[in-house]
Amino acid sequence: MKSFTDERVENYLYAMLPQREPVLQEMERQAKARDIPIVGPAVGRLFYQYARLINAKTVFELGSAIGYSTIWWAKAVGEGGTVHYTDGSRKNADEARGYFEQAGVADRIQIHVGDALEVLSERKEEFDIVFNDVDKHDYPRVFNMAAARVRKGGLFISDNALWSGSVAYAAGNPDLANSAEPDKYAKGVVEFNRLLYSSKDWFTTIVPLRDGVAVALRV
């Protein structure tokens, strides 16, 4: 993922940052090292403080890679919360699970191994959290499955929600768009946007830190 954003004010956001704990920095060491997918500090605190704005205490994800937002998101559900962590890969899975012992949250995770998808379409109760983060060409698949499984006045977040600018394709002036045809993961991330904006179930808004986070409340 490359920056769209002015290298001076997204430098800037990031120096403004506090220092996270320990088992956080590592796993940004890990990523940047390993070219491991996160959602990075900017993004997790922000993860971190709508979740105290609605006082969530379930939040499933779709996606977790290491375990980078989930332990934002433990860290906010607080004490007798609960996280479902979801990743096809069991070393992944395995990696995480050291990283949620060391952050001291490993208690209030439950984690899940195999297709996020399908993990989801099995639970039959509502979170007050998803948060989506499976591949882009996907997302359109977990707009469908989302409405039956967010409360009224939950929220369902997604990260990637301006896939490093490619969906300015859409808008439709030539001075934005990229010469290159859009693929699949940029036509998909498109979908779920218009998907989610157009729909009367949720009031949607893009707030475009990193990669661009979709923040759409259950109505």
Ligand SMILES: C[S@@+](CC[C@H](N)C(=O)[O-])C[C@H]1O[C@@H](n2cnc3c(N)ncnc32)[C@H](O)[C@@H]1O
The other form holds:
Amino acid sequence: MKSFTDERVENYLYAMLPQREPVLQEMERQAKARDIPIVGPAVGRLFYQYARLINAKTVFELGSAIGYSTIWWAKAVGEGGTVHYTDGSRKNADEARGYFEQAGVADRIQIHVGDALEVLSERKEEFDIVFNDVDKHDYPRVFNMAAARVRKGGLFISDNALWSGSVAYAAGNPDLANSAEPDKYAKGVVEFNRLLYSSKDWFTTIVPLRDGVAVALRV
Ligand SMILES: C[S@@+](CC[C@H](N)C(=O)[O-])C[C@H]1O[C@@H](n2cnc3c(N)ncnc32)[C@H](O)[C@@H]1O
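Form predicted together with this ligand, following the form predicted on its own:
And the full complex, kicking off with our chain again.
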């Protein structure tokens, strides 16, 4: 899992987490073995907590891979809730479907294969939560779509808001002037964070857990 915080603090935080159910543990093993970038259990719990805090019943997820974060959302919305899974890979979606069945949440997850931004743009309804985890250079584009798709009082949540700390380089910190040129992903995340914090539509906090989670309340 991607992380930039002090390793000892990170280990401490993860050692405290209660055991996950077997299917989540299996997905964590798969992610580690196959280098699949899942949010992991500490952030999964944060998602669950935020969703329960606002009594979320509908979640739209952009970028779902094998469906690890999707299962945390699905558990949080409970029976009768709906979570939209999106990924560009049919293979990922097929694997995810198997995990959803094992976790007993398949009936509350709608699977969409294709470009997540296109799938979202085809929807007309508002969601309680939109969760953004697509390729990072697309984050500003997702920002432009999100305000119309999240209900007032709902949440727009994005992973990798600190992008391994490289946002500090990409933001043009003079202390880091001799560092390597930031790539399009770091630039995308910096622009995204700037947009979020300067927008009147959102009240934003970046939670520096793992790789940074941007949590924006629709106001
Ligand atoms: C970081 S992973 C998602 C991890 C997942 N949210 C989790 O924590 O379990 C991002 C996934 O989104 C897919 N992806 C990236 N950009 C996408 C896009 N525009 N449309 C659909 N899928 C996309 C990637 O191929 C990858 O499978």
